[in-house]
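Coming up is one lone chain in structure tokens, specifically the form predicted on its own.
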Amino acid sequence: MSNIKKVVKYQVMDSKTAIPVFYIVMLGIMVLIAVSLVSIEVNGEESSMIGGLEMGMVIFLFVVGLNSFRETFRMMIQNGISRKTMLKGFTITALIFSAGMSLINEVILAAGKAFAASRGNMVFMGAFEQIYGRHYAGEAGGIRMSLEGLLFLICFSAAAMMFGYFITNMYYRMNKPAKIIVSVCVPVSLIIVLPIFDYSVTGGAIFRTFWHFIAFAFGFLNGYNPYYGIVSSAAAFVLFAALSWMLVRKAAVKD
């Protein structure tokens, strides 16, 4: 337990300038947003919405599980730390990372809406509310979808944070040619090839399967139910940390 600790402190430290380097960058631009549309009030236009600091927060944890193994690694093991506690310690790290930031966002969205509503050309909204808003019929800014939001954007960032920390693992393992080819066939196959095929030879049934996969792991297709995009985002926060330990217990150090 306490070499757990150990590898939990060490990776919190690690992103103790990155994380509050991110919140004064997007402060700072939705700060300009915000002074942007009180100036342009003068002028009668109507209102805009500001939001989307979730799914920054979101692509930052990605970015950070992207970062945290190599050197990490390679630290722990010359410092005796077991594999199955690094992965313990980075899993713990990842909860703690996704949950504190999460509550900052959940402040930062109230302290926006309390301005906004004393602005008549500006709607603060949070993304959470944008895609699941008409679940609350009644509701919206209530202190159930709040909470709800809470627990959907918790485990969401903290499934984003987990598949990079499966990317940089799954890179770590690949020789340089694997890394080659996976980083150029799989963008063009997805992004060229896949489209080709599914419009030319299945009629985009492929597509359709992928987002009515989707749309039913997130509850679009039973009343835009949060539950099931909290239930589908821990899944899959379980099973990239399962697969990550597929990697990571057989790695070995390189230079």
The other form holds:
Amino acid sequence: MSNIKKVVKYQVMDSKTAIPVFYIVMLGIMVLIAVSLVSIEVNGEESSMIGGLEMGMVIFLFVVGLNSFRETFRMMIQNGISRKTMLKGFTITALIFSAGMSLINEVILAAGKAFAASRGNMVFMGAFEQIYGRHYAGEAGGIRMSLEGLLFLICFSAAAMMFGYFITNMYYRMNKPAKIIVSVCVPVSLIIVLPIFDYSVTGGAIFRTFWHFIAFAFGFLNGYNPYYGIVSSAAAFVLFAALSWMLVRKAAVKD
Amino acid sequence: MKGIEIRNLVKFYGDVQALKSVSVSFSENKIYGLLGRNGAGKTTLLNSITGRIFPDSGKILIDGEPAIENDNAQSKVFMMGEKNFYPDGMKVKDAIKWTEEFYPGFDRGYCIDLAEKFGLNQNKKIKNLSTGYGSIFRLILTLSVNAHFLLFDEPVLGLDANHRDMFYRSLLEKYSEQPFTAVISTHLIEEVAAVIEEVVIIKKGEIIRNQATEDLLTKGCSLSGSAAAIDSFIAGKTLLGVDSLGGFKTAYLLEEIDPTNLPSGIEMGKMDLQKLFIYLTNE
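Beyond the form predicted on its own, can we have the form predicted in complex with the partner chain?
Next comes the full complex, and the chain you just saw is listed first.
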């Protein structure tokens, strides 16, 4: 077995408990919401149910990315694995997790939709449909939307996982003062300083430009075309992988 | 070349130079003692070989291949470090399973036998092992991987006398069945002296001795007698140090002395490795 396969196997096995726990919690929450909505139905009003599974999954994979470096790095170095192989292994693991969990998500979404349809007065909708639904207006069946939604989710969640990995790498490479500075300065700058500066000095131009960029990157300016989001997410995945490589290639094991 | 070859290795930690152009070779199928005082650069050298840290300059070759960031070269080496590199929450039995996964030559049966012999509980989490059993756990894995080069950094840290004896015996048994290269970095010189064939002494980041243990021991000797007789005899010889008590003096030399040529009143004795080490590495 090649070393990359061994790294992938180790990382997949490392999360073998976390993934079922995530699904148990998410399904538990969804069942709870469904049960409470069924009880609301008594009033004869139409109730809606919004599936938050995708966002939950993206956050979960971001956290998995955050937890995938420090201990694994030491374990791999102990077992003679190079940093290059480690990163390749993590990249493949991120794609496996994203693809696998996105597929499971699609199955749950289909089951939720079937359940909602049987109730008649419920709407079960994933985040992708909520955002990009208008792009598919008038299309019957929804197969294209499901496939493109799946592709979008794979790319977006893989980017989130790689982003988590990049952040944890960055913190690993920083010394203590730098960690404190970044941990304090970045949130303060983004949440307090930047909005004040943007409001009082640039008249909101910074945030307008930022939202314009997001709207372009996700295709909102182009008829809510999901391929903009797919390509942007894939590019973010590659970018964070490249940045992670720059950090990990000279990372020394810390005692 | 077969073995580990290190050429002009330099490593700085900030302003401190831990390795000063170190060049040394560890040949195939020999047991080396890597000796040095605290902070001499032993762990830095071993960490550089295994890619845990990056040297600032110099070359490390394992069986002729560059060692840094090379999976193939690193698959031939296994290091038992002073610190635990396994996830804290991992159980001993899982660490055994994963080591077997990464090192196909790993001998699981031998590993289990050793674990039982040392009384290591395989169901315990690594973080819950005592200092001694933490060392035993890492020792057992290292002895079982069947890699060509085994590096031991303070292997007997926290081990009681019985376990230390068991380790030395297990190492020699394993070596006699299937020879390999072992590099043992330790402060317990007296104990390891009987095991090592070659001695590499590192002082302030520089290799000051790299020779067969027997050669070094043959050259080291102590001469005792009256201060005047000793002073006149040792003039011009390689002196390591002297102990004086009243008019009596003992001189420690690193030179082969023919006992038949000794002046009367001077007695010659052998020096053990620890004594030699102390005098060679004294400030």
